[in-house]
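Here we start with a single chain on its own, the form predicted alone, put down as structure tokens.
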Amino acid sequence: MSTAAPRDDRSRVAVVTGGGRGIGRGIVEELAAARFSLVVNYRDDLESAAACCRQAESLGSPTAIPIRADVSDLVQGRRLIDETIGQLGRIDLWVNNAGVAPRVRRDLLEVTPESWDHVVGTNLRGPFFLTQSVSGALIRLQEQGLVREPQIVFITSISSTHASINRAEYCVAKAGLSMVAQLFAVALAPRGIRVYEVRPGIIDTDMTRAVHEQYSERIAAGLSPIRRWGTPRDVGRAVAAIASDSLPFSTGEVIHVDGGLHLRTL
């Protein structure tokens, strides 16, 4: 891992928030074996960060380098980008990957006010705003010449649309993450930078532990058409593609990593 990144102007510069573990380190394989120099973003573990900057300079990643911020704290936000583009130079994909499930699973007639408003400010709120500021720094990079046509990316959830009545501020903040992708997508398409929303489904993370065994028999059942689960590889694999630049005319759309799970089958 590389303690002082170089400035290459030859490679482009993703962030991935929240980049250290289970989907977010499968988005940042998958993006330096694309060759990106990355950020992995962490909020608290280090140790998981440091590992996956190694591991994707393993994979190609010309230099990848951990960046300490919770993104709930617009405050440190801003200073993830401001710390990108002093260490890299640029920024050409961000990726608002970071979040939370509820620490306890309640009925929905149980949720609290203190539950509600750490996944609703992590999930949702704090991505609202860090785009915000994304937004201008990408546009100023362009204008500077630093840049061309950079995208974002916000991982969402199948959650959007499935109600899970034990994790309603969990569905509340990926169905408003939704929508802010929609209206980031229309307020940056005439600037030239384009937003995508990738959809996962049921992935093996740490997140999908507790309910591990439950799932894998809804699965084995018929949950999903393809019947196994999803792996951060998947969702990875997913944002690369979008990163590879395939999609020069398409804007604000919604890719599904799920396993069929949101087609509507009689």
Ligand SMILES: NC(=O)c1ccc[n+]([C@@H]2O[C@H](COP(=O)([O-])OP(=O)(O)OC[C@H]3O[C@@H](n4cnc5c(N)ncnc54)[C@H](OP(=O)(O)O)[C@@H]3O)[C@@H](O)[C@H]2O)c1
Second form
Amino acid sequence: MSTAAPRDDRSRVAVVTGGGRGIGRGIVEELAAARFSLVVNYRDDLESAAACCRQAESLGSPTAIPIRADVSDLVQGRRLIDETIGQLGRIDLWVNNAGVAPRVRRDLLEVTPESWDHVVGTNLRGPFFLTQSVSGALIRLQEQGLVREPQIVFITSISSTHASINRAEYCVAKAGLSMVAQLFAVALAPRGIRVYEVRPGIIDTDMTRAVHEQYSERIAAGLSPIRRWGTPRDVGRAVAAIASDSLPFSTGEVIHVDGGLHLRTL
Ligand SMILES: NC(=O)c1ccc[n+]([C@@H]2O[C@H](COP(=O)([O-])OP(=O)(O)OC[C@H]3O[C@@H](n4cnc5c(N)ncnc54)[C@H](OP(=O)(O)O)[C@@H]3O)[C@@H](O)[C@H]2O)c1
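So that was the form predicted alone. Now I'd like the form predicted in complex with the named molecule, please.
Time for the whole complex; same chain goes first.
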């Protein structure tokens, strides 16, 4: 492995899929404060992505650019990687954050193939093949001496382990994504590329808007030991901690950001 690779924090580059809104934006803001240059990927909402980039630069990012790509489309995913390297020259941190909830929460016995394909395609199939391509790109960047120990982060969910029978397709996709994180962690460790899973609990974003009232009541009643909603910033701070290179002998690690929701109690 090259020892001549640049270690200048100001020039490190991070890509956050679905970075313009919600949890992705919280991640972008924290990485901006850590002086990463940023690619804010989006699918539909250019306005939010562009505003997020302006804010990132005001927080300390040397440069932040929005790039459109649907992560469920393998060709667009590869273009996202190529455009990032073309415009910013390197990738030090790749954050697989983009994700969707089922458009309609349906009982397990009524899940439709269309909803399955939409959710699994975006939350599991897309990130799997995207990370395959990212891995190849990171290895090439290492071989060129442009990066030394890049990292990959998967944003999964408490739904990786907790069964919600009114959104089975989401739980299946997130459980699968947790295994994807482990697989890439094992495969890439010999090359010095570490992989982490950040597993949020209930976070206050557009995704949870429709169930806000119901979850607020359950949180107040003690659903999670820390009785408050999680924020995008909570998740962003966990990713920034990973990006600070503070976990050099850990890979495949799960970092819960859920106020203790995953803990069993008696
Ligand atoms: N909110 C929670 O309680 C919670 C808990 C655990 C895990 N998570 C996970 O955290 C991640 C972010 O969730 P969130 O709550 O921030 O959701 P959100 O507010 O609905 O934002 C979703 C983001 O993903 C992007 N996106 C969706 N499909 C995409 C695609 N095919 N290609 C590219 N970008 C796409 C959206 O882009 P546009 O802006 O262009 O639409 C948006 O930026 C998801 O993976 C979600 O499963 C959320």
